[in-house]
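One chain comes next, on its own, written out as structure tokens in the form predicted alone.
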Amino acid sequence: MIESSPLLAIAIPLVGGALIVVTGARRNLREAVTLVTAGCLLAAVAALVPAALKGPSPTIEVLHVLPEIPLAFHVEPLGMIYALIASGLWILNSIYSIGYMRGNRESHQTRFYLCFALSIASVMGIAFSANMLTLFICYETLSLVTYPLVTHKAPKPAAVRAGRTYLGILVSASVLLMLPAMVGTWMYTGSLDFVHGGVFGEALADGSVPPWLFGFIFFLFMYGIAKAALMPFHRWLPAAMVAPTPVSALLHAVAVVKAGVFSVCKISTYLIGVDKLAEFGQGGWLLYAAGISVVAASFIALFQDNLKRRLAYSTVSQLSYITMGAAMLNPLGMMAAAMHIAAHAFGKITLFFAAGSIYTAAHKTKVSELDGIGRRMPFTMGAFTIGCLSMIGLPPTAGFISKWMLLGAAWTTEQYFAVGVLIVSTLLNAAYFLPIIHRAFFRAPPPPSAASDESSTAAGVPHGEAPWPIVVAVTGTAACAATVFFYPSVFADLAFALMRGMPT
């Protein structure tokens, strides 16, 4: 049962996609099946943990794509921090999107969320591959099936950019770099399986790999992920924006960035071997281009007054924190980034939700126009400053534990540089998250006028709070935030275990 549950998670969405076709027609019913299909997932997952503890599973082959490189699947500790994060946060995804659907009157309702069954079904297939051909395959895959979710609002000019932008980058650099990248892999080693300790071993030590083509190999790597919106491959980030927020919450907590991190992390370490790097002199410039992204995105994020634009450079650093953690080389730096993979998650899914639930409830996109807002939608507010907290990395956050750690590492590895960027960044994060928290609740609210009067009765929405499945998923993913704080073990435990594994 143990060896067969990473395909039960792969198809209880697939399952649950197609029954969003079946039901749609019937909007309650076909939301009650969303729901139902995505805690059906998370019992699934949840039931891997302890195998997961206890180190990667016995290898599911599930059908040969190519002569001796099999489409398999089986579940590690990295694996599960994802796949759990994923899981969890799709239950309250589908409960905020019902209140933000139903609320702004959104079209083609039932194919966003079979979009986003096929997208969390992805996120499973990339969570628990065993090799990097499986990986590949399930990463383009979520490129594909997110498309229709960037471009949700087409024809609008706007959105037929923004998909543009989306899908040209993210499959470009793929074949452009990734694609490459494993062919010289399989080449040189042989094989693309997941392994403590990479497979380039062998080959670097009989010098059938110099290693300065194993380094190149890794920088192919790096920047092919361009879902890890390294910089300059960051530009699809901030333009699929124009999505509905329950899409910018899945593209920056769930699905998509966090495929791009995670994949850093699991080549790193399970393809590549950051013992390797290390021993041969390669790969430390990434510490560096990612140092550059955090403090380059942050100050970005300064003069952005658009919410939704401001938090997505907020992503863009944040992202680079991961990055920065596995580019420290070593089994510290690993499981701070891999914490950090889920401090993000609760963190920034919150402050999406939030800015959706002030766009629903007050028609208010702008940093500019939210003064005294908190007065009006206090429980909006009070979870978007508990968001705020953990991206800066304040206590009781999730963020603090994970930044925490990340310092820590550096500082134990003597990588100063890394120190340096954690403290500047976090000065940034707080000069551009503060004030939107004094703009809500310490400054008085404006006068009310007319128009904006007769734009919330035509809206159908009253001022206050937003409908209340969104005020249930924006106060429930805030909640998670803290909650980490006090009972990290789940996710420390997988990441110690992680960590455990790891050649020093």
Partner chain sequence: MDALTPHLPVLLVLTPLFGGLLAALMPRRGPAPWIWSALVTGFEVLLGLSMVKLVRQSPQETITYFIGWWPAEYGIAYEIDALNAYVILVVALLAFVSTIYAKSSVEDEIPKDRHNFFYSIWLLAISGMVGICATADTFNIYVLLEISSLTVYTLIAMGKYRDRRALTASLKYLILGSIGATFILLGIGYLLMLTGTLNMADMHEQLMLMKAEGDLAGNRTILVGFTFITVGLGLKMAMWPLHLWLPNAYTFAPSAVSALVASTATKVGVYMAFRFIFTLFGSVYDSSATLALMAFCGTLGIIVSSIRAAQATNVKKILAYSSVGQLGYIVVGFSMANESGVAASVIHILNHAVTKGAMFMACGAVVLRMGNADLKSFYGLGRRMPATMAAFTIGGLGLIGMPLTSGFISKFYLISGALHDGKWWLAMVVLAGSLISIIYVWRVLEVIYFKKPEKRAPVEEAPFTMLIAMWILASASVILGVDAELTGRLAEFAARVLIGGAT
Contents of the next structure:
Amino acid sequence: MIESSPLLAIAIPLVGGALIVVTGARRNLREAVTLVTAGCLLAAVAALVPAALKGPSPTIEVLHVLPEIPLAFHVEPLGMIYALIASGLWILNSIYSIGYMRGNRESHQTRFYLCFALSIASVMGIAFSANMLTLFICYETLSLVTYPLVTHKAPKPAAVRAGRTYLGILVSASVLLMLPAMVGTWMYTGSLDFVHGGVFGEALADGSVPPWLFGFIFFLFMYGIAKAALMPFHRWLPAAMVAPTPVSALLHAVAVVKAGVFSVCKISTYLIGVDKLAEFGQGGWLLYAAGISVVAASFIALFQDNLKRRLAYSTVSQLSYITMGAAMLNPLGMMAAAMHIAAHAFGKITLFFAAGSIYTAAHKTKVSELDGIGRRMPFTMGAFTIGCLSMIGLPPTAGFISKWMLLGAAWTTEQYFAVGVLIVSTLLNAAYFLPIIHRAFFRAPPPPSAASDESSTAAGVPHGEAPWPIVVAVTGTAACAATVFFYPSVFADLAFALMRGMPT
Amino acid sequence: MEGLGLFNYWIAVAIMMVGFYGVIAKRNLVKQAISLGLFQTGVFLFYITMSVYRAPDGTPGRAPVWEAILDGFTKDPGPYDNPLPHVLMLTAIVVGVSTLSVALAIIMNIKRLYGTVEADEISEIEEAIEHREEMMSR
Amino acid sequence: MDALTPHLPVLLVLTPLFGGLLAALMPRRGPAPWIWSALVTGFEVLLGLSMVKLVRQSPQETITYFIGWWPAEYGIAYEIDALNAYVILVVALLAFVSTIYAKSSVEDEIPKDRHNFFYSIWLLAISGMVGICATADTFNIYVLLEISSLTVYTLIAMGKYRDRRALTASLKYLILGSIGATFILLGIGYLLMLTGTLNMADMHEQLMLMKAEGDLAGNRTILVGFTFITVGLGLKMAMWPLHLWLPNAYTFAPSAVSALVASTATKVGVYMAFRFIFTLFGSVYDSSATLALMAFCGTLGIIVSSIRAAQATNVKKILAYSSVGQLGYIVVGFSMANESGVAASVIHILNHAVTKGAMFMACGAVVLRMGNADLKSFYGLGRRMPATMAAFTIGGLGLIGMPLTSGFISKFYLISGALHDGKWWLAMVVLAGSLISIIYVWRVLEVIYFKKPEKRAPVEEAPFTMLIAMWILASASVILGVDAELTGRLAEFAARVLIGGAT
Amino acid sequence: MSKRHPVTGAFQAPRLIEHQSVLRVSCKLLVPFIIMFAVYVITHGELGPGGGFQGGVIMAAAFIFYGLVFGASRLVDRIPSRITDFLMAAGVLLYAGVGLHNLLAGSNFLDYSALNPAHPSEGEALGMTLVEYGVGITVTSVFITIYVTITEPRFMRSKRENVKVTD
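Next up, the form predicted together with its partner chain in place of the form predicted alone?
Zooming out: every chain and molecule, the one shown earlier first.
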């Protein structure tokens, strides 16, 4: 039973998607299906945790996509963290979606829920992939099934254009960089399996792969994974913000971008082998690339007035933390990166939920319009504050733990550039998040008459909290962010398990 | 002298090239089709001259079939030409005729629907159509 | 059936030949010719399957059939090995599916009393294409090539009932195709002169003997023969820049003909190139320079014609230009002359046939319902003809080379082939080509799903026979992409057979 | 000048020909002999120069001669297109059918000796003759069709050819 579970985790959302299509006409039933599917998925994923703590499980081969490379899945700690987050947050996100989609009277809701279920299925596939080909296939599938979500407001030119940017960058990078890297790995080593220490050991030892080629393949992988939003391949992320907020929240703060950084970590750990990189003096540049990406994205975020765009740039910078963790090329850094995958997920989804909540209740999208909104939407803005704290890395939130681990890893391995980046970016994070909180709670709301002539959406008309499902979801994720601070054991154990397995 | 000894090939090539030139340079579709036929005929000639055999003593070869059969295959028919290329060309001629007739059939249809068999006039008409289509799809 | 088993190689060719002749005798009106053709091509698929089964029983051997018991040196021999069994099966399958598809499209585009004539020519074309794959006699290849070409010219010219430009397109194809065929004939003549035989294997042996005796050094006859054959084949398989006949021919042909021809005709040309370059000239003649030139033409073809496809406004034309580009992949694949490169080529023959067939079929359904295949006709069809457009989308994804579609498998092999020789630039060009293909496919997909239709008038979904056919191909594309175990192994084996002669 | 056929709309030969008795009589006299010669050439093709192609063309020449003298429309009246269409396919069918018969009789395709297992060489002779006739029939009907198609302004298809002219 346990053996078949990764397949179960992929099958559940697929079955759910089919049921969503069947029940599409009756929306209560359809949304109940979504919630039940999400619940089942979390249970199925949670049942895998004990297996994951023991390290990579035996591989399950499904199909032979290519004669010698099967579509295969296994359970290992890093993927477990990712799967756990995605499946757990899917429940909250579904609750939130119900409130948001109904509250804003969005069209094509069945398509929305279907694509969501399919995206989660691809995410599960990525999380449990046992070789590079499986990861690549699921990665591309994820790009494709999220495309209809990004272009949800399709006939609008803005949505179509955003869809082009989104798909264009993601697919171009993966096809032009990641695919040759993958095929190259296959050609030179004869294996694409994810194993501890990577597959390059032999080829490097007998000299059939020169170190520069090894480094080049690593380079192709790192930039090929555009979902990790390493600058300059980050443009798709702000573009994707035209999608409805639940999409931005779960996919572009959690599932899709985490697919990117997860792939970065997984490939560095299991396919390339960070110890090999360190041994052959390759890949050191990644630390600097990621560090620059962190600071630059934070800096850009400072000047964004659109709340979702500011959050998007914040995501770019936070993702590069994770890449930076991987780029430290040692187990401690990788562990911190794994931890930050979890920590950032809870924080960022809370922020996006809050942004959507504000949009639903008050129809406001800009930071400058948020004066005094905290008094009308105390729950939302309270949750928002917790999310901000987590982003900045202050206790009592999950962000503190992971940032602490990152800093610790940087200190112990004497990578002072990383230390500097962490400090500067923390200051920048504070600089772009705290003013929002300040506005929301400590400034007086604008007088009702002043704004009414500006916008047709009754900006100044008194409004209260968002619909209850939204509030439930947003407080729920905020609570998660805080809980992980007090009880980090699940994620920390998995991260430790990951570190233990790595050769030093 | 050696080049002259191959004069049959020179002629085959010359006929081919005349045809090829016609296909490329002529703007009348019927002339193009005829040139195509000429081009193929050059190849037929090439095959047929290839089959010619001359014995070391200078006796020219000949068609072996008739007399050998009359003799009941009893005595050596003497030097004879290679019959294989002849057989091949019999087929190839049929193919050539078919090609020509298909070409002419198409050209007749073109004449009916375009009112001309001059390639330049046809391409003018087609450019006009394409231009209109592009205007419509803008 | 058992009694006929030894005759399979020739039956493959005879079935559509007789079928076509009998179709001409059928009543002019009514569905009889169509039903007959579907039966004949269905039977052809069965024959192809049993042929493949026969080959798989003894994969090392070649099944040889002597017509009229004449030995191979004098008569015509048909030889079937793993490679041509595979290509024959591809042609037979595509022919069957296109025949099913043809019903509604032919009813719409061809005058009522010409149906028997149409299906007669149609079956003869299939017969010619299968024959090219089955025969081992070079001159027979020429004859069958002309049979298939002449019938295809006629089929394309029948597009005149919809658009008169079909006639000029067909004539252009006829002229260039005949020049190509004549070049091939000329090349065969040179080889006949040199070896005195027409059988491919025999020719190869004679050439090897001559090489061993040192007669081939500086021999210009073989050089000229090889050149003529290569140029002729390039014309026949529409290798860039010899592809000029292709775009208009595919655009203005009747829809069913576009589907059939696009998925089989050029593939047969590629098969001939395999035979000539690898089986006949392999290890006799150092063709590396030619192959390098072909790689160059192939890469340029991929880029240039993909760009042309991105500029076209007629969807059929987009697909036609994309066919030239996809052919570039096949050419690039075998020009590497290593195992995974040739395997990529072989595999892409099937994969491209399936995807492009599905797309042309979807396009034909649009022509049936909207009257033409302009980009404008596709506005908002995603809601009005969902099943057709879904098939088109799957085909498009396959063309791009998305994972889980057949295109990805070919691309994987192709890149492995390029990296095998350390040709990173070639891999990059191939990938850049597929990026451009994203542009032209996405242009159509955006129009299908995001644009508002111009006219409010309701549009019916495509007829059932069309849907079945295009969905067979679309799902085949997915199945081949999900599980390439069988095709991959077959292609690797075929590649080994081909390359084996060259090493 | 020339008149159109009342039913088919085809151009008819000028009435003048009715008075050209020499032409008409000699044509009527010659045609059977030409056909006989054609049959001879076809039959003889097995052993000597001649055969289906040549004989077929000669045979067609007989009909074309008739058409030249009496007008193609009259030729079409005598030999309607459905007959030539049928013969075109039937000739090839005869040719290929002989081969198929051998295949079904247990020998290889086109192995004519199977036609007469007791005397293989006679079987071959019979096979070749049949093949020649098949070819001859096809060639005849093809040439008649080509002649009729080129001379007549496509009267046979005047109704169904409602081609959309795209401009």
